[in-house]
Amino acid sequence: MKKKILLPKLKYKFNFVNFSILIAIVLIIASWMFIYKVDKADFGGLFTEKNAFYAKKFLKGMFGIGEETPAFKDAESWKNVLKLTYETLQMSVMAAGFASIGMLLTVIPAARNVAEGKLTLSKKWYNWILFGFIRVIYIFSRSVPELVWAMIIIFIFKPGIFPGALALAIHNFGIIGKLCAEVIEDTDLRPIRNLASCGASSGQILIYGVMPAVMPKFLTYILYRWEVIIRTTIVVGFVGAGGLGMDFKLAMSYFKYSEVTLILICYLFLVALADIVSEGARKLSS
């Protein structure tokens, strides 16, 4: 009697990370092939004598070479740019504040576990309607770039830092809202069940069980987006939203390159300040 030889079954396990790396490599190769073969791009054209001349001229202008009084050596220029720096800081704080207030008012019903009734331990028929409605608002607000929001709002309000702050707030409201809603969805349910077993209401569960657990992460996301907002103020300034961005556009238009350097120095100061404040706030909340 012949014995049957049983061959081991080969099991293939799908690895998402390896698959993603493979797809990324394929896309990179395909992109460069398109650039060279289809678009016929010539990168040698970037390093021409003409481009070198304009780059040298621009860099000299930024360092004030050839100017009688560069902007970063003029007291009046410093006074004007520091005033605009303060306006830019105001705009960023207003934008982060408006976006955060909007997020706090809408984030609870935007969490999936609240809609399912797992977090508050009570199911309401309108939870899914609120969830879908708020999530659509989040998608819409963040899908429109800050510059487009600023262009729309400028038609309603006069140019200034308020339209810029409002445009930045609307865009970042959708981003912060989505991030914070996901934080609530990842909340540990054990303390919630303990409160519910003690007879706590839905409101008490949210105030005493959910909010203390998620606030440190909320603060981290809000401060992170505040840093991004500071850098983005230059973009909304291009359409008359005030701050350093508007002055940057004018300086580039009139070839005042040393003033561009001064504005970039002030932006560097603002970003460094935001980083220091964010780091300090995170240490206090942890």
Contents of the next structure:
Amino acid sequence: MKKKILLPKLKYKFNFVNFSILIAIVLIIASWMFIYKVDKADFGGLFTEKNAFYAKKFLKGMFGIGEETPAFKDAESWKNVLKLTYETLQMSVMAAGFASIGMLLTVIPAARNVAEGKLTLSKKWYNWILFGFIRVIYIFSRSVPELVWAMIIIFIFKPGIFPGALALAIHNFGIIGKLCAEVIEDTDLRPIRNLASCGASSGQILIYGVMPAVMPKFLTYILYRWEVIIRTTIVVGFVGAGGLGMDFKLAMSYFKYSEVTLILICYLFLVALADIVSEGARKLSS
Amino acid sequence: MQQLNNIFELNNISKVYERKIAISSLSLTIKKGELVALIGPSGAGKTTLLNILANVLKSESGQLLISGVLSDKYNSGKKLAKKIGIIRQQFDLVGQLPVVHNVLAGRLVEWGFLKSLLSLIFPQEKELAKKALDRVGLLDKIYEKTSNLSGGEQQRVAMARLLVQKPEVILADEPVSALDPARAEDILSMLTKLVREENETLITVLHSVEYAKKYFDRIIAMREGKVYFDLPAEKVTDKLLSDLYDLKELN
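In place of the form predicted alone, the structure of the form predicted together with its partner chain is requested.
Whole complex next, starting from this chain.
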């Protein structure tokens, strides 16, 4: 006789993931139906002759067709744009540097396990106050977009790369601070307890146990944010913070499309450079 | 003065974890220079006892004398570190630092903050680290990143740190549980040899009865928070051991 295998009865329980997938499908279908039926969207409207004409004109302009000396063939504009590229690089390094210095000065009390006294094995009454205060600053500085910071700062200072760098630094300070505080919160406690049993004070635990463990991850985050900052310089440039961003805006307003191409090429270079540098630094630190 | 010869004196020590009794009124004396193995089935309270001896855990009742002084008197980490050194599994070293700094961490108890900071750039008292690493046979790995070392080598670095720290007692919590038998024997024989040479006391939690009999003078067996037997290693019989690890619950 065959042994009968009894399966336990399947129970239908509420499953958050399945439920969310279902809701997502319903939402996608419903929103497309809304676009078609209620909004009467017309995709044909995107591909009119008029739009095609403008697109063609813009692309032709970007490739410098019909222009006597397109900007990317002109030595003078190369010189000008390369100078701006260098300025942009300066602005991004300054911004990443300021943000990192600010982060390094504040990140330790901003970690929950430090506030609880678990990490350095010393508990002080002001730990939680400091923790809350710094975390609020982090939230405030990163919740205001770079563009808004730039507009405020340029309103106070005169336009230039320094206020641009400052605006980028303030916004990224909040982001790097939060990320790095979380790195500290994930530190392995076993080596730290052992250092404590060797009689290390909380300062010594910090430099022997915590710093070496978190620094490689800090570096990764800082370099990643640096790459983001390079790209964001274009946005703060729009409001007068200098660098390539400001030139980009001017080129667009004066219909100098070939110069737009040149600026985009320079951005490509910058991001590639950031990539190479961060790759190299990560290899060295690991 | 008989008391000065006793490094640990426990009187009716009890420890309770949320209604579960880990250790119940345990009394023990450990003399200077003894090599003690703590054995017993899982959950018998061996590690709890070790943590109480290390002054990491406080007992609910009873008193613990370390070198004749009440354990509460050792309120600073520095004072305790000169008495007691701890070695656990291999995850106790800072993996990102070179070996030399992990060894010199044994000197942190003597150093101030600035000297420790300087040492991270220019290793201070390097001769000490060199000597200690030479004794555990790892001198060639002095500038290697610690996490690149194998488990056995990391335990040897931990021993080199203890040589630099020079505590009076070493408490070891399953120091070889993550190692294969050959490496485990290597580490245990080295540890017991160094402890004998340095005239220190060693208390080790072990899972292997075989190693306990081979390398230690005295075996303390624990079961359900109590001392099941406490005998010189050569007097431990197979009958006692099979009773100790018997799966039947004691009444």
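Residue numbers count along the first chain shown, from 1. If you're wondering where the values come from, they're calculated on a predicted model, not measured in any experiment. Only the largest set of C-alpha atoms that superpose within 1.5 Å between the two forms is called the rigid core.
Taking 2 Å as the criterion, Y36 counts as shifted between the two forms: its C-alpha moves by at least this amount when the rigid core is aligned.
Rigid-part rotation between the two forms: 13° for the smaller part relative to the larger (C-alpha based, whole degrees).
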